[in-house]
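Below, in C-alpha cells: the form predicted on its own, a single chain.
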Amino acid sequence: MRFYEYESKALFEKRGLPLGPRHLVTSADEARAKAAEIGGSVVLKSQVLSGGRMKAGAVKFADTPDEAAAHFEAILPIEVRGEKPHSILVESKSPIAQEYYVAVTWDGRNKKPVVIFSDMGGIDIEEVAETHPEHVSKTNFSSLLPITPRLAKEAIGAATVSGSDLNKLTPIVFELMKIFLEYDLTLAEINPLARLEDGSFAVLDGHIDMEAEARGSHKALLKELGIGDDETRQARPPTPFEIEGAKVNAVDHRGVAGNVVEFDGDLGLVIGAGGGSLTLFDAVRKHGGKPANYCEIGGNPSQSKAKNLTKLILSKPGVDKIAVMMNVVSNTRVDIVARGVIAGCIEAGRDPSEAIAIFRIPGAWEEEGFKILEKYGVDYCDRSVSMYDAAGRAVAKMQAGS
C-alpha cells in the first residue's frame, strides 16, 4: 500500500528527518493564508500516489500568496495518469545547492534490502544508473542483524560523496533505513533529498510503500496519518469495488478472500493466493482472455468468504463468468470453497453452470468438493491438468460465447 507525499513526510518527521515548513490545503483561500503563513516563495503539489506531477504540470511555483492561490485552481482539475488530486500540498522553496537521492527497498535477487543512493537526485534514479552508473551505488543489508550507521556511510561513500556532505549525510540515511525495517515497508524514498545553500540538508520529496499484510501491525500509525481500514491504497485509490473486497476479506479471520484489484476485462477470477495467483492471472492473458479483477483466496477460507467474494465479482458489470483455480492445496477445503462459489453464483441469480468457467482447485476433500460440482454441473478439472491448461480452458469458453 501506497503513502501520500504529506504522508511520507509526516512520518519522516516523526522520526526526526529534516523538512520544511508545508500545509495540506483543500481550497484556494486555504492555499492563500498557507503561503502567507509560510512566507516567501513557496511549492504547490498535487496529493496523487501515482508519479510524473511534474510532467503532467501538477507542481508549480508560486512567489505570492495570490499566485499560489491561483496555482491551486490550475492544478486541481489536471489528472496525473488517470487520478485527481486528494489535495495539495503548500510548502517553502528551498534554496537548493545539491539534490541526492536515496531509497530503500528489497532486492530480490540477493533476499536482502538494499540502500541505493546517488549524488545526482532529483531525476529519475533509472536514468541516471543508465548514463551516469558510477554516480549510484547498491548497499545490501541484513533485515535480521542489527545495522549501524556504517552501512550508511558506506552506501553514501559509494557514491563518490565524503567530507563534511557524507557526514550529515550518514544519520538521515541511516534513520530511512530504520524506517524501512520498522514499518515493515517495502520502499522508503526520498527523491531529492537536498543540501541547501547554507548548508543543511531537507527532505524535499518522499515516498513510502508498505506491505499490505503488515497493516495489521501498524495499526496505530496508519490511524495516527489517517488512512482508514479500507483504503487499499495502490498505485492509485481504491475503487468502490475493490474496498468491497476489502470488507469481504475484514469480515472473517479464517483464511484469505480479499486483495481485489479492479481491471476492465470480463472475466472473473477467484484464484489461488500468493505465487499461485500472479501465475494464474498471467495464464489467462497469455490466452488472450481479459480478467476483471485480480484477488486472492486461500488459508482455507469459510465458505461465507468464499461465497460473497463471488457474489462481488459477478456483480461487477460486464463480467461473465468466473473462473477459480488454485494449485495444489492442503491447507484448504476444495470441498468448502465449491460450496461457497457455488452459494455465490445463485445468491448472485446465476446459474452455476454457466457462471463458473472452469473449477481446478485440487488438494484436501476434493473428491467431496468435486461431487458437489458436478451436482450443479460445473465443468471442473484435477490436477493432471496445469494451471496453464486450465487457465486456456477458461479464456476458451469466453471466446465461444463472444
Contents of the next structure:
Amino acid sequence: MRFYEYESKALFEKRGLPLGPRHLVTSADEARAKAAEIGGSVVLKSQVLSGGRMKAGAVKFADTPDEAAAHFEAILPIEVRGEKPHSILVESKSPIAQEYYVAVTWDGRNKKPVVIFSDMGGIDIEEVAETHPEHVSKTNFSSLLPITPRLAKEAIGAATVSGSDLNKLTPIVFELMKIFLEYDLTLAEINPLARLEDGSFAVLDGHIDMEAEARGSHKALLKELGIGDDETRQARPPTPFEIEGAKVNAVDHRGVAGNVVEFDGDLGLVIGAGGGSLTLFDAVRKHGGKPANYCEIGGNPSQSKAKNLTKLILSKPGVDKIAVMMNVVSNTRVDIVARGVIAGCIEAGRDPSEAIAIFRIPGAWEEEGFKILEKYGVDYCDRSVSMYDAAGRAVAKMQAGS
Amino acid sequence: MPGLFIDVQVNADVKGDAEIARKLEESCSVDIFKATDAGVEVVEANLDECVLCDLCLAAAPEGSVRVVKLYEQD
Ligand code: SF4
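Having seen the form predicted on its own, could you give me the form predicted in complex with its partner chain?
Everything in the complex follows now, all chains and molecules, and the chain you saw is the first one.
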C-alpha cells in the first residue's frame, strides 16, 4: 500500500528525520498564503501515487506567492499516468549542494532487507546502477537480528562517501532502516536526500510502500496519517479491462483466473502457479516480448473461468496471440485449463492452433490435457521445457508473425 | 449448446427414473445432471466442466450412463 509523499514525510518527521517547512493545499488562495508563510522560493508538487510527476509538469517552482497560486491552477488539472492529484504540497525550495539516494527495500534473491545507497541522488536509481554501478551500494541486513548504525555506515561508505557527510548521513539512514522494519514496509525511499549549502541535510522527496497485509498491525499510524480503512491505494484506478477481469474471477468461486493487470503489448498471458506468473512475465520481457497483460491463474479454475479469461484477453485490441504457461501444477487440472483456453479461442472466433502461441502447463492430468491440445493442433510442451524457454518460444512466434 | 469436449449420455430406460435422477444430481459436483419431474436432464452448458470423476457411473445401473471424451474421437 503506497503512501502519498506528504504522508511519507509526515512519518519521516515523526521519526526525527530532517525536513523543511511544507503545507498541503487544496486551493490557489491557500497555495498563495502558505507560500507567503514559508517565505522565499517554494516548490509545488502534485500529490499522486504514480511516478513521473516531473515529466508530466506536475512539479513547479515559484519565486513569489502569486506565482505559487498560478502554478497551483496549472498543476491541479494535470493527470499523472491517468491519476488526478489528491492535493498539492507547497514546500520551501532548498539550496542543494549535493543529492544522495537511499532506500530500504526487500531483496528477494537474498531473502533479506537491503539498503541501497548512492551519492548520485535525484535521478532514476536504476539508470545510475546501470551507468555508474560504482556509485551504488547494496547492503543486506537481517530482519531478525538487532540492527546497529554500523550497518548504515557500511552502506553509505560502500558508495564512496566519507568524512563529515558519512557521519551526518549515518543516523538518517539508520532511522530509515528502523522505520522499514517497524512498520512492515516493502519500500522506504528518500530521493533526493540532500546536503544543503549550509551543510545540513534534508529529505526532499520520500516514498513509502507498506505491506498490504500489515495494515491491521499499524492502524494507529494509518489513523494518525489520515489513511482510511477503505483506501486501496492502487497507483492508478483499474482499467475497464481489469474491471472485466475481476468480474470473470468473482463470478465463480472455483480457483483463480481473471485478476489481470493491463499492459500495452501484443502477447496475451494466461499464466500462474506458485510465483510462476512473475517468473513467466519476466521471461517474456527478457526474450523481448511485449505482454498485453499480467495475470494469475491457479487453484484449479473451472473450465468456464479459463474460457472467459481467454476471451477477455483476446478481445483486447492489438492482442494477436496468447501464451498459456504455468509452473508445475499439482492442484490445477491441466485438461480443464486446456479445455477452457481452447473454448475461449473458439468463442472469440479464433483458431486455437493460431491464437495459442504455446501451452506449457505440466502437472495434474497433463496426459488428458495433451490429448485435447493435440486434437486442436495447439503447440504445447511438458516440464522438460523450462518456463524460460517456453516463454522464448511464444515470443519467437510473435516476432516471426506466425 | 452441447459440450466441445465432453458428452454425457443417459440410456432412455433410466432417464425417467426419479430415484436415479436424484442420485445423479447428487453425485455430480459440476451440476451436469438436473433431477426434474420427468426424470434426469443433462445440463449441456455444464458439460465441459466435467472432471471425469466417474461418480455418475457408480450412481446409476452399470452401462446406463456414459461419459464421452469427444476429443478422443476422430
Ligand atoms: S464424470 Fe463426474 S463430473 Fe463428469 S458427469 Fe459424471 S459425475 Fe459429473
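Note that this is a predicted model, so its numbers are computed, not measured. Definition used throughout: the rigid core is the maximal C-alpha set that superposes within 1.5 Å between two forms. Positions refer to the first chain, counted from 1.
- With the core held fixed between the two forms, G318 has its Cα displaced by at least 2 Å.
- With the core held fixed, the Cα of G298 is displaced between the two forms by 2 Å or more.
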